[in-house]
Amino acid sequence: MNVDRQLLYETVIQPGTGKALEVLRGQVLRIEQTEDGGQCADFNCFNLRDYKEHFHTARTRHVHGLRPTTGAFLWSAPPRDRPIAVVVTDTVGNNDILYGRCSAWLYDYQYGLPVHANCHDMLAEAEREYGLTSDDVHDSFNFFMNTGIDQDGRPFIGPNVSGKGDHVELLALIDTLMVANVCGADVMATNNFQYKPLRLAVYAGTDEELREHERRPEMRPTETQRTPEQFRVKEVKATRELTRDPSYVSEFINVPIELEEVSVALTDEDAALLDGLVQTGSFGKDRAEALRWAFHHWWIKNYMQGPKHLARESAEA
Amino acid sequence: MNEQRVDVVLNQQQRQLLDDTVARFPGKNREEVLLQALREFAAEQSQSAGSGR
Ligand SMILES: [Zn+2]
């Protein structure tokens, strides 16, 4: 998006080093590339008023898939599980939620490298700064990595494509705080081989763009999406020691779950049906197992909202 | 008359997801919608394999 912002704060952020910043609701964080280039920033994000509540890659990938760009949300984990904020620009279009961020430990067991700067203790460095510790850091957003998955099923980390002033921009969707840190990693692809200062500036957004992002359909709140105060457990846990409550009474959701048949008869042509979706041996071992799989399947299709996540090219709508 | 049955087993959260289809489908009940998702199910996977995929 080319808008005229204004500008409320800046800085640089050097190699080794990160910031913490506050991004409130309709406030925008651009992370923009300096000198050449090439250098990934991973990313935190919390709720400003309740830090249990923070950004989550796995949300992310399965409503955006492994490489988000302009239009993904940042998803928080469940059970809150909504938009806190989103991507409004991106001119690269190259990022990674596959990958953790790099850690002291990583360095030292695959390089033998034990003093080395690692996103992990940047992130958490930065984020001292508000009085978290070293275990709130969350999995990161990596802006401007540049990754994939090869045939086998491996990840794989390429070149950074991005060059000077390529930038993502992020819309607070609540109030935030976002912390970014110039990636650790010199001695992979990550960064081409070589750390580069990266600029972070927060912007008033403007109401039209907040207005857009919130008329969309993920952002309609839910009962699914719950919040403290619907918590069994609404206190945030003091002391670090695991002990059971002898009180405690379980409360699962829909148990017993309850198996039950439900007859259908079959005429020659169905049953030729559900014998040749047995046979593919993609479908169940028998005509019961392959009419649920096809119910199902044609549910998800027909009827499911979002992403669908079939295996066969023929799923997607 | 050779009548076939299947006895799909399906616990309560899939029946509800079922019952919420059958819904969607004025005067059918639920043996005419599983078969019907059997039927365009069957027809979408062959052609799916007729066309190579
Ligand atoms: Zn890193």
Second form
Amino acid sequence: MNVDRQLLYETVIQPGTGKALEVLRGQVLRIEQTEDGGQCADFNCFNLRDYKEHFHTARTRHVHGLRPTTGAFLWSAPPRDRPIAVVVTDTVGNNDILYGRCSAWLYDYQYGLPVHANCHDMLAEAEREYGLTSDDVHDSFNFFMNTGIDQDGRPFIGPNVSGKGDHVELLALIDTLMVANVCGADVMATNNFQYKPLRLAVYAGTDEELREHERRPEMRPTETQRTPEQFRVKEVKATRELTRDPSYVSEFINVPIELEEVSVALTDEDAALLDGLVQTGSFGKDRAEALRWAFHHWWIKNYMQGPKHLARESAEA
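Switching forms now, from the form predicted in complex with the partner chain to the form predicted alone, please provide the structure.
Coming up is the bare chain, nothing alongside it.
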């Protein structure tokens, strides 16, 4: 998006470092390449008013796939399950939310380098400015990281294809703490085997683009997005040791689960189709299981919202 933005703050983070920045609702964080050659930025994001709500790679992968780009939301973890930011500009389109952040152990184990810059320690140090601990660092959004899955189902890291001036912009949908660091992987293709600085800049967003994304259907709040007001334990646990509460009585939601058998009348033609599905070996061991597969896949294909995640053979059937 080509928007003339008002600059509020900027800094350049050097290799081995990162920075935590308050980015309020409607403001935009830009992460920008300062040199050619490509540099990955590992990224964390927290609700500024409740740090227990933070960016969640798994929900974001589920909704937007392994390489989110322009238009993708950054989702927070269950039970909140809501967009907390959105990618509004991405000049490269190579980002990763599959690989975990690199750590001290990783370089020690894989490379024999017990002393090495790493993303976990950099994120932890940047977040310490706001009172967070190393345990509060979460899985990263790896901007500009070029990854994929090979034919054997294993992830791989490809060359970083970003160049000077390339950037991503994140629009905050709530008040956030956004944290970025210069990825510590100089012995991997992540950064083309060389560190480069990154520019971080916070801009004032526009009311128009904020309204544009707040109108999207994913932004509609529901009762299934639970906040601490609905938690039975509302206070963050202050001690690290786990001990049993002798007064605990379980109160699981949505129980007891009730099962009901449903009889379905089949024509001879329908029965033959189900028998054909059973014979494939992919849709259950009998007509009842095959019918359950066929019905639910039909419903998913025609009525389910969002990503469907159907196996190709199931979708074709």
